[in-house]
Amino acid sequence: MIDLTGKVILVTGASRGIGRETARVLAGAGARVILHSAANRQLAQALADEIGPDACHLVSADLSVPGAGRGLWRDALAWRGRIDVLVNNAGIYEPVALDGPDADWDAGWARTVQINLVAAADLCRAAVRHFQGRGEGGVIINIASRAAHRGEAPDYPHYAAAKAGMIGLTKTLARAYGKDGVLAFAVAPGFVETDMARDALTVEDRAALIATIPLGDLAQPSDVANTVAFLASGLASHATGATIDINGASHVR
């Protein structure tokens, strides 16, 4: 049993899906939790109150714009004075077509970079300058994808490339700080039984893609949310800068 007493973690985009369930895994091992939400304030309130209010606090923030998470954690770090670990994991999922307008194709790249990394990167500095100043060290578990190896569906090539910019920039932050105890890990699912995941199948899309999973279905929140846990335990300390993959063998390394 994972024991997370006594840190307090944020967790973007908590309101639903991996989000959801991971707040709920890590509150469940003991962690207060600072869950994240843009649009889904009544999602995110009702999870809140199942949690509890002594073990969670709800912060709010729009990371399609440029400085919001900034903000964000500024926001986060006022509840407790002090935050030990990020999960990255608020993004979106949405597709710009190659031989669309483009403008919609300037648009679709620019807000899906600036949600899926951006804000991601602003809120990993702030936890890096957090952690050195208060001489402990800390943890950063981002949530990429398994897209950013093997690549996306034709409609998605900006989702790909700010998923692969995420590992790029975990790897980095583990390289460049380690010394200062900052660890740094990714996460990358492949397709995940959420809201987002059933949005983007058709039936048809469902079932050829299951076809490709050599375990016969899509993973559960819980398998991404199991994993974010012993990420945060730090119990494996020498595993900073790895990434973490989930996809039932869709895709093997």
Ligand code: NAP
Contents of the next structure:
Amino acid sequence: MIDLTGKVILVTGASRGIGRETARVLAGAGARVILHSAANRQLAQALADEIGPDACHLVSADLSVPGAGRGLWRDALAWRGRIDVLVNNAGIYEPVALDGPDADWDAGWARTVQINLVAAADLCRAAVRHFQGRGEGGVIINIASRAAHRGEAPDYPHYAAAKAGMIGLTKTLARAYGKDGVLAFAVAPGFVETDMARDALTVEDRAALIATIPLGDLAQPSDVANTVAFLASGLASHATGATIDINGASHVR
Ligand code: NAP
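Output block for the form predicted together with this ligand, input the form predicted alone:
All chains and molecules follow, beginning with the one already shown.
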């Protein structure tokens, strides 16, 4: 049984999907969880009502705005004056066409890289400085993607590139700040049963996709959430720098 009692954990993108389930699992293991949302604060509020007011706190930020990660960290830190674990989960999966207008290409790349990589990096930076400053270390868990290793469908090169960047970021943090007690992990899911996958996949796409997954279905958010809880516990500290694949053996490295 994983025990996270006493840990304060910030989960970005906790309103829906993987983030919501992760926050539930972490709270169930005893953590106090800071629930970040953007457009769907009412969903985060519903989760907060479920978890209970003493065990969680709500923060909001649109991470498409450059620098918003810094404000988010300040708001989150103000709740308890400490954060022990950062889970960078918020993300988007929006297509951009190779043969579309230049303006769409530029905007698509800028938005995806800002939300999926730069905002996460800003939060990692704030977390490392906090962990160093208090002298106790801490844990960073970045939700990347199978796309980082395998590449993605043609309209998602920016998504794959941002997720690959996230893994490079994670490895660097693990190597640079392990001496300060900072642990950094990445998690790389294949398709997971959330709004993101449902919005992106037609019925035909879904059937074709499932045919490529030896376990015969998409992963569930709980597959990722349970992995995050384990990594957050510090029970596998010497795995720092590693990326955990969760893809039903559809891409075995
Ligand atoms: P989801 O169900 O679409 O939820 C996305 C979350 O990100 C929501 O909580 C959303 O907040 C937040 N978010 C979206 N735009 C944002 C913005 N501009 N600023 C701040 N937050 C924003 O996605 P998911 O499937 O749970 O994915 C979670 C993470 O796992 C993402 O990083 C994704 O890339 C990764 N992942 C997912 C899959 C998959 O198949 N589902 C596979 C591999 C990796 P609001 O609802 O409040 O707007």
